[in-house]
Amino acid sequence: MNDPIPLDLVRLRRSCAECSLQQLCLPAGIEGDDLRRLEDVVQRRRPLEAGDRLFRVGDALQSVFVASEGTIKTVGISEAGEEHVLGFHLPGELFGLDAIGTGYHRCEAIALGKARVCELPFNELAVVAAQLPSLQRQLLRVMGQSSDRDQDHLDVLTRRQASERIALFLQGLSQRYRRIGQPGDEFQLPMSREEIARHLGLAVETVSRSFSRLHEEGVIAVRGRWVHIIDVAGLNAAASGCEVEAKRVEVVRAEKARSPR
């Protein structure tokens, strides 16, 4: 039998309308009576600790989730038992959508540290969404954004060099932190180098070297998990591959200069 969950009356009184993230997740663009209908569906769960799981591979779809505090990672497990990090979900970002197609989860959701989530029982959410066009449109929009992120991640894994992957990862985190009202140029990474490597399909050593290189070039300052983006233009150039092309041209010119005429 589970231990009773102590009631936090202050948090229970916080509705979607009062939440600072309400313009970032499902309530965005939903107002009045429609928002109150959504609030009736949302359940606020007990705090999570690092390593706590919200669902596992093979679990039946019960709910989808939005982190209200902290970061959640979603992880796929290969037949050989190897872990691949599919994504990192910051506050305001919906996750758990992987089970919508089959009715069963194909990944695990694990808290990276202390976190809180809002839980939306999927059957109740679907019923309310069918009755509220504004919520239905928002749910479809969020699902579309999730699909876009998956496609972007596939592009990173298949078409980008290691240095570009790291720069794109930091660039994306910066944008997402700004979106939730936090500094985008200076932040603490909630994930380890190993987790970044498993997300980007790289060796841990390659991730560490890429961070060090960006640090040495003055693009970022790094101390442990603390990152300060110093040169935004430089990071954008590294993410777009311009840095790689510039170095290739420089090498070609140097070789031509050394070759006999």
The other form holds:
2 protein chains.
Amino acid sequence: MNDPIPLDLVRLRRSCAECSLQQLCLPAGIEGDDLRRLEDVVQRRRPLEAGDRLFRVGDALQSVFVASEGTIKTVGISEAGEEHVLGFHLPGELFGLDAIGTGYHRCEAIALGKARVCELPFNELAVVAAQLPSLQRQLLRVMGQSSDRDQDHLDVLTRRQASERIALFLQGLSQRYRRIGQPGDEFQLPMSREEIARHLGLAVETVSRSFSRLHEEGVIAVRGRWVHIIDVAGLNAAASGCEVEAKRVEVVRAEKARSPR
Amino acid sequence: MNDPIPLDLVRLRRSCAECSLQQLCLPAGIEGDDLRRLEDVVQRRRPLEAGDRLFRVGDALQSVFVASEGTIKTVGISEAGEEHVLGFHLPGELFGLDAIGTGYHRCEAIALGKARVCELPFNELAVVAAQLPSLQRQLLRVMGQSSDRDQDHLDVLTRRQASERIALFLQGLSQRYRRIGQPGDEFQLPMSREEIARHLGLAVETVSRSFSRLHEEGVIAVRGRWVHIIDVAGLNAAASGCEVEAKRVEVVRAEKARSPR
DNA sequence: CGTCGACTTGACTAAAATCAAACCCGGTGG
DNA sequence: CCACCGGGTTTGATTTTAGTCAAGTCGACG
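Could the form predicted in complex with another copy of the chain be given as well, to go with the form predicted alone?
Let us now look at the entire complex, which starts with that chain.
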């Protein structure tokens, strides 16, 4: 609605050197002059509001992005017009690489809530990377990490049990939150059930039911978008498909004890 | 069993400049001296036999690879010990990038039959790429294409209907065969049903049944690993989930007409 | 307080997994 | 030459699971 308040402007100008994500992001391991040259490439952006788009399908590659606050989702659109969520990008995570192969974006990037990103014009980045071996190495590494997240997603999607997918999804989020210094056992989901469903290839109802079941089993506590991971071992078990059965039997038994008949 | 015959040795030595895949592979758009410098990095390999492994989970990143003849599969292994097939790599396709993020391979690469690959020691490649902007650009592009294939795979896995997954899988293979100058409408599958199943997140039986159904519908002809795509439009329809219904109804009707009662 | 959207829950249905049994085909050895 | 394996593959019957449709419930917000 109104212009960014002064504080925002200050943060907007904040350099990579001062950024709390520095060690997780592209600048990791880059120092001195090299870091300053990288900073010249990085454009900091005005805050994004929920639903704001950074790029759309078919847009020519201009920049790649790093989330710096909030969460961005990337969404692919099938010919039938169905959307599926390719990834959720937390602070420090690079995205927008999908355009590198063809030169055009294959998906679109949308802010899930108030968010902020750093934009890196790709051509400039490539030029500077060619000049700075440390940056080239780091760029490749960060690109690789981005592929690793895609791989993890793939891993999740090959699981047949909905409960496994949900458990793995939560585990993954948990780890990623810890990585950025936030509690991994208690957090607010930045995305809706619908978005989780379209990320995991499930129906919304199935997502909801899986959450409920994990809750009943005492593995997690959920209330709306608030999640608390109570039993890490239990979540691991659920993620690998085994022992969940035993757990459930236990719960059912407890239930029967409470209300015989 | 016995040593490679002389012909093989000749092919082994063949340079990128003489390679039929040149325009599809890393050297595309690289010429003269630059090409010679790239060739210095590329190591050509002895032929691989079915089941030969190029790297295993946990191996440190040494090289990335390009298939040059035959097909290589990459296989990820879940904690539970289940294998799932991450990708099939046809001639001209780069793989082994999975180690770039962490420095260690997350999957293993196995030849599906007699095959041949070009090996590119990653560090050398990175050094040369830093010196040759054309190679750096091309390397990024080829890496992007590799991600694009992963993305396509992901696309396939989010489809709920088994028939859609199979149809998309066949479409994808068809395109990729055409790309390397082989007929896209008639080919031998280099992989088993089991491997297809583990690639698509389905049971073997489901894969088999889906093939059979597409066959009955007259969309494709299958006999063992031999596949002939008869009705491209039909395959497209099956891939996007719609109209298959109509097709099937038709077939059922025809069936009834043939054997009333 | 009412309304709207997001989420949950239940009943039913459709689809794929599973279990089990044949089948096909290339290779082996009698 | 043919009988007999044994793998990969197909097919059938049954069970399990998630999808679908339809009601609710919850919670934020005007």
